[in-house]
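A single chain comes next, written as structure tokens; it is the form predicted on its own.
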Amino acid sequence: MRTIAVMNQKGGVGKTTTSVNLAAGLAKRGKRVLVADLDPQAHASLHLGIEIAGDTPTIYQAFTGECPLSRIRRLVGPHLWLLPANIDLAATELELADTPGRELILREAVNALVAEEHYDYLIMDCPPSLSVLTINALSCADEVVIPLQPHFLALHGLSKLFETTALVTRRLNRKLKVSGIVLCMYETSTRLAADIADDLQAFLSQSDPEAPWSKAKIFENRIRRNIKLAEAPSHGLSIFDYSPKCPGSMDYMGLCDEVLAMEATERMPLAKAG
């Protein structure tokens, strides 16, 4: 199972949109995909048509040890499951403050789930902050995908994201790496967007080869500004179900195919060796 944390400490960059539509696109390609909503705002859950009410268990109950993930997950589409969230998740920072091993709670819960059920992908929508929820996601993940809006301030904050992944790699999760950067809200008509992409590529090419982001790629499929992407969450639908022929749908399906191609590339040397 590939475990991907979609992360950016800056809000409004397309993080939840990328989490949901990457997951939905992979499911459309026949992969078994589990989405973990780790944001107390529960936007990924709402985007997939789930609004928690009453005593329905959420991923918060997994962090408190009240409920296993197998009882929390919800089927939201063919090959697509969701671990929903609600505002209760905001209490985890305080409630887990004195809990030993609190950074590894999600990893252990996921390991228990996948011992019973097979998934090809786990996509985790992280909150826009460096919290115990984000650290749990990074401790559980194999990869980090970073949605980035192509302007100067977003690029300036990228170093903080890289520092965070390096810290988690050293202390909690040696296998963690930044596998890719998705340029969102891309405007093909502006020179700035192209300049930022060039600067980002230059930075990555000069990185320390031992850094967890040294092999990160800038995905070729840029996610263009598209009003349909903004409309889809209010209908509780992925972009593929809301407007399957719009530019946003084409861009995200292209991104999904790139992610799948990375998997095939990683397996190729093993196949040859056999």
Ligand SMILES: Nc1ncnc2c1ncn2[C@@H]1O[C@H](COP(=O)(O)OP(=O)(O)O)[C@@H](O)[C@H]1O
The other form holds:
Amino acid sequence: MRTIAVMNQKGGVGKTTTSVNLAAGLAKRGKRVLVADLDPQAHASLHLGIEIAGDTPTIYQAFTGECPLSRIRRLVGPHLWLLPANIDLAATELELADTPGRELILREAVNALVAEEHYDYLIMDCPPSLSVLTINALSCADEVVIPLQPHFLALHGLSKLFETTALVTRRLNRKLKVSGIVLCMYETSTRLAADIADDLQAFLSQSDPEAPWSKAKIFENRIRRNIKLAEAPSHGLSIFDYSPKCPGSMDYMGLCDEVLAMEATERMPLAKAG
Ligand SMILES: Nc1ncnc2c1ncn2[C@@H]1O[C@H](COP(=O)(O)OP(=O)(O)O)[C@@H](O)[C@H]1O
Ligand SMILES: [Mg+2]
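Can I get the form predicted together with the ligand as well, since the one above is the form predicted on its own?
Let us now look at the entire complex, which starts with that chain.
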């Protein structure tokens, strides 16, 4: 299973849109995909058509230890499952403050789930903060994918984000790597977006080869600004179900195929060795 945390401490950069549509696209390509909604705003859950009412368990009950993930996850489409969230999740930061090992709760819960059920991908939609929920996602993930809106302050927040991944790599999860950066809400008509993509490439090429982001790629499929992507969540549908032929669908399917292609290149050395 590939485990991917979609993370950026800024809000409104395209984390949820990327998490949901990447997961939905991978499922359309036949992969078994689980989405974990780790944001108390529950936007990923709503985007996938799930609004939690009453006593239905959410991912919050996994953090409190009340409920295993096998009772929380639900089927939201062919090959596509969701661990839904609701506003209760906002309490975890305070409630877990004194809990030893609180950074590893999600990882342990996921390990218990995948001992029983097979998934090809776990995609985690992180909240816009470096909270205990984000740290749980990073402790559980092998890969970080960073959605970035290319405007002129975009690179500023990035170094903070990279430092956090480096810290988690050292302390909690040696396997963690930043695998890629997705340029979201890309304006094809402006020079600025292209300049920022170039600056970012230069920054990555100069980085310390030991750093967890040294092999990060800037995905070639840039996600253009497309109104259909903003409309789809209110219909509770992924872009592929809402508007399969729009530019947003094409951009996200291209991204899915790049993510799938990384799988092939990663496996190659193993196949040779075997
Ligand atoms: N490529 C895009 N084109 C147009 N609107 C987009 C695009 N990507 C995201 N949006 C919209 O921008 C807003 C913020 O995106 P979202 O994915 O929710 O960001 P985050 O999860 O980082 O806060 C949402 O209303 C979303 O529908
Ligand atoms: Mg979000």
